[in-house]
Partner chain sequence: MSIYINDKTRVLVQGMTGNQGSFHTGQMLAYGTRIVGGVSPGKGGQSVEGVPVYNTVFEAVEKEPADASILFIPAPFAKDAALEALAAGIKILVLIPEHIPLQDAMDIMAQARQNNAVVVGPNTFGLVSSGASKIGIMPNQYFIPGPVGVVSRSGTLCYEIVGHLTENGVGTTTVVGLGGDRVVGLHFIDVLEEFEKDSDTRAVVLVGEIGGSAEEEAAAFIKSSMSKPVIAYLAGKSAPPGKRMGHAGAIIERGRGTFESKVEALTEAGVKVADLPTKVPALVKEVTDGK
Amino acid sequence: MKLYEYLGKDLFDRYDIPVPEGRVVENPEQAAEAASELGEVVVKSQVLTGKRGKAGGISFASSPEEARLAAEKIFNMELGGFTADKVLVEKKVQIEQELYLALTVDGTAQRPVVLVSLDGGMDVEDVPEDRMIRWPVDVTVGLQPFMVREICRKLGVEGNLQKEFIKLLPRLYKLFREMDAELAEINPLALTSQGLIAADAKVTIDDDALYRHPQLPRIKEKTALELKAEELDLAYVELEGDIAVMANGAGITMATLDMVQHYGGAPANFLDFGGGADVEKPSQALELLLGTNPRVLLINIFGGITRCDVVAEAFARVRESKGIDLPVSFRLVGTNESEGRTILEKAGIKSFTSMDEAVSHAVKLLDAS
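Can you show the single chain from that sequence in the form predicted on its own?
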């Protein structure tokens, strides 16, 4: 479970990791009030997506009116499919250098790993490997001061900055362990005249350990469309492509997405409407997909308990009622396959028996549209 930045910073503060003074607000007027107390501020959208700065979700303000206008803009902005219902207004920090610090889980080594670099900020993923220090941590030993000193030596850090790291890193590790975190990231870790300050916070808690942390709010990382799909009992995830994908079963849906990318296309979503459904369920799934305005529709059905004629009938109904004028590639194999094909043929839709053919046809339709 991902935490919003302000919740991550609440945890940091609890573990004595310095954070900027700030206020969480719910409307532009409250942002102006916060700025009148704090002075020059940073106004930050509280959404569970990255690259907020590049997308306009973070603004600087030197007056209450500027803070109000910045918050108003942010509240009306969509970032990665999310809109903010809270904004963090923080006192502006005078940063001398942006560093990077994180603890995460190395799945291969099956242990925590410290990631630290003297190059932090928005493009940290582009930092060369030799500029990013990786230090695996044995949980039976923990992160000892001599280990932090060795990390500093590898970084080329000494003096007061080394002392800052020796204080801060064990605190972050303690938070990581005690809160069952999968990620505790500070980017940027701001070097200021007062020392190191966590200018941002990304904390992800292991879902399977949430029962140990009843004090944490339960946060669903879903867009409005994904929440609507959840209400319809559809397994749906928004992606960034333009080929809408619908299939029956998680495995076949994942394989379809992989094959779309193999042929040079980009899927717009993951949608598994399940098995054994009546006409209503695939109809709801199709209507949901059409609401995303895709350029091509790809339907991949391997009928078992899901009957091919039921899915074909659902498509024909939705196509007629919604007046669908959209390129469609349809693969139909399995239970009542011939009946399903007959329904599609009457609707003027050609169907394939091979997933490979259906997917490659969908990508060709995209290229031609």
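Having seen the form predicted on its own, the form predicted together with its partner chain:
The following holds one chain only.
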């Protein structure tokens, strides 16, 4: 779950990471009011899209009236498909240099990794490898001052800035660990005459650990259908085609889409309903798919932890209750395969054992429809 900048900065503040003084406002008048308290300000759209600055979501204002106008513009602006409900009005910081600092997960090292660069700002992706220091942290040791000194040596940093880093990095690491962050990024990290200040905040919380953080608001920037899918714990992505696809497992779902394309079709979605022995999950997945009004339905089940009979049962049940009249291509093999096939046969549904056949049949059904 990505956090809005102002929520990320709330966390920073809680972990003693300096942030500019600011106010979260919900209309242009409040923005003017905030500016009258703060003086020269920066007005920032609170949306989750990247490249917000380049797209015009950030303005400077040197008077309350300018702040009001800037906020008005931003509240009416669409950024990456979203409009802002909130705007952050912050005291303008005199930046001497823009640095970059992040903590994220290094999957290969199986460790948190610190990323630090003296070349922060808009184009940090283009910083050459030798100017972006990476330091994987052993979680049994934690981020110790000596590691920061070593990072500073590699950066050529000494003196006061090194002291600032020695204070700041362990705090960001603590936030990263305790708040179950996947990413805690400060770009730019502003070097000012008062020391380092987090001029931006990109914090992503691990969805799987959200239950440990009931105090965090739940942020949803998704389509209604995707929200519904998330609620049902289904991995669902809308695509452009006509063949609705449902499978169990991300890899095989991807492979099914690949094969649909291979046979000349176009998938309407990616839907991995995961697995499990529960009849509810596939039923809900089917109901969700039917709501999208696809022209053909392709179901690809290779039972493992998922049992074929349970999926067949779910299909038969939804078919009866909702009435499925669109063409269906059903593939069913694996755990409890014969029980599943029997259920489908009773419901008058023919099923395939081969994925190839099921997919090419689905494309044929589309062409025929």
